[in-house]
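Given as structure tokens, the chain that follows is alone and in the form predicted alone.
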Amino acid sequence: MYNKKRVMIPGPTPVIEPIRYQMGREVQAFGDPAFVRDYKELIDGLKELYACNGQCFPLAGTGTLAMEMAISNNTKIGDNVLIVSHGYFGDRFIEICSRKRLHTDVLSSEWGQIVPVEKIRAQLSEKHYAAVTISHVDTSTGVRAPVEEIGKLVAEFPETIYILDGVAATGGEYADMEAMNIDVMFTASQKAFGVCPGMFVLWANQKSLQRRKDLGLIPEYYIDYEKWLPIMQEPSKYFATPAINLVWAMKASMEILQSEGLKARYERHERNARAVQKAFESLGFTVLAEADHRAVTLSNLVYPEGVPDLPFRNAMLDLGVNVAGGLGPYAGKMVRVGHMGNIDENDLTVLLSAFETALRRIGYEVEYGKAVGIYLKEMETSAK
């Protein structure tokens, strides 16, 4: 029998019909006035939504390309960069910076914990850093960084660019570039925006745009701010072909975010996350991230003793639910579950029901309905 496949990994996330429709539209020329208008509305709308006083760049590419764009336009060979890492994807900045021939210092946390803000302050005080990087949420650990607190800290070092990797956060976790003193932020279409993979969005404030001007000619071509600025300001101009149908899909997603409101959207994510995390714990799983620093967009769950990784995830897949394995030191020891974007209570109820069934199929006894009941009760309580 065919089971509907529910993608409950940390990305890609499910694509709902209003967004899916835009992806399937008949393609238009990128110079068509109707498309030019749509692209401009996306660019300006995203800029306003996240309080960016500079420029928003929605472009074809992945989140990793956005990481390179952030580094390339804000640093030069020989600069110092401070990398604050809460896991696998925080560490990805290390190689990107190394290839750029930058000098890096890395502050790493134990997986599941954050780097204390005072430790970041002490490091920033030691030398001049051109930039500091941090992931809002690292999908390898499920840790959420104290973004606003770090922003206040970085404001004390006005020559340092604050780069926020929002790939697994933006559109779920709350962010306001101006209020949080974020200079550069980026995300990817397939995460909390709920669009298929293929686009990234990078926001650069005036401080970052000025840094790019001060650098002069940079080696990078496609991801150079200055190649794209004329197009972002007037999309009828040409530099490279835009991802036309993904622009439409991202516009539909943006309109959903605008309608819901960023704070309300975060609060919805938080209610779902805290309720489903309690439900997972009732089945014997341990949430890796410390309680005060847990993301609302995903949960990283350490298996109870006696639950084997691959048989469990295969049983979940047989039930039509796709979940992800652990990374790094937690490979084989953890399952990662996404609950971001347009995932709703019905999706999470099905997810928890599948958890219970899959556990029983592999010989780990749990009570049917226990986790589902806890989740629904928590959601009912939080709605009051």
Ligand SMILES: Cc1ncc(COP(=O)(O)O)c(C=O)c1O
The other form holds:
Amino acid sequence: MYNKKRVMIPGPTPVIEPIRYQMGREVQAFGDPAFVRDYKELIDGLKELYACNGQCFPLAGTGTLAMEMAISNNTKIGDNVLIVSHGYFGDRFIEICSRKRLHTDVLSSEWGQIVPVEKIRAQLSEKHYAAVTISHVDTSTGVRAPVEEIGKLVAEFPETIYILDGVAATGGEYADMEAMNIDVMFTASQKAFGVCPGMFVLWANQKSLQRRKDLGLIPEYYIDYEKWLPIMQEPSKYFATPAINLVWAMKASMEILQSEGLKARYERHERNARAVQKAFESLGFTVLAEADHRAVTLSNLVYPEGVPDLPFRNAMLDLGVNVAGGLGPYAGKMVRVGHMGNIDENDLTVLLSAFETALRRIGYEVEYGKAVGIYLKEMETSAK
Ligand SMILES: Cc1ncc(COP(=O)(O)O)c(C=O)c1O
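Follow the form predicted alone with the form predicted together with this ligand, if you could.
First the chain shown before, then all remaining chains and molecules of the complex.
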């Protein structure tokens, strides 16, 4: 019998007690001075944490709404947008942009690989692009983009806004908007911030805020920067009701990030990711992403020959561990696991032991303790 269902998918991720506590608190009025103070601390704290010289918007909605907000406030009908795609979520910008009657050019990689930065340079040199979009980590492939290198490149094109989708990255992968020349970045609460789904955070630098001003009136209402700017600067004002308990939960999460430190948090993610990826490989799984471009927040694992997807994932569920299936061309061929946010070594040890048991239960011979042993040894070595 398993008393606990462990959510080990690439988001939502487990919500630890200090954060969960905030979700269950009695709601307060959004005008209550105590809440106004909390919201202000969240907005300013997140802005500072990621070196944003413009404005940070923590709002109710999911990552997809943040994608729309990024596009809507930085482009107008007829503009060109360059979409660099490392998978399913990179591609999501195509439909968002085409519905907004933007012209898109798409540079896609083979799943598991990146689009070479030189290819992006060549395309940006072809014509004027209002914006370029890329996922920091594409959740469908586990590929991490060379965000800093792309930032250096986009700096050569000052009329282009660099939009970074950090939904499966921010809070796990390292980012610094100023140092990396990122103009717009966004994430969602349920990933590396380890909060329940329902809130996104979008950071826009001065260049992006100026772009929005230059656009004049835009058709979008709820996600218009201009509607929210007065509230973000003075949260006692009203535009639309803030997600009170999510604000508190995100603030608790931000405080954990602040005390851990972004670099240390990234290094923790990296140690865990490399150790757990080695352990998965010992069981015969192949990490889809090429070694140089592998995310630290999640792993996308192609099954060993003869391991069937649904029986395996159902066996995992019977063991109380929820893992995700593959997307697009890898549906049925891949299992995806999250190891971001506030997941710890104990969670990963349980995940690996469940992998071993589930494989045995569906008739695939593995030695008990093999992957767990590799993981623990790697963690011990990297701690030295
Ligand atoms: C990289 C990436 N971008 C965007 C999204 C969309 O976010 P949401 O499901 O919160 O709307 C996801 C969701 O998993 C994602 O992984």
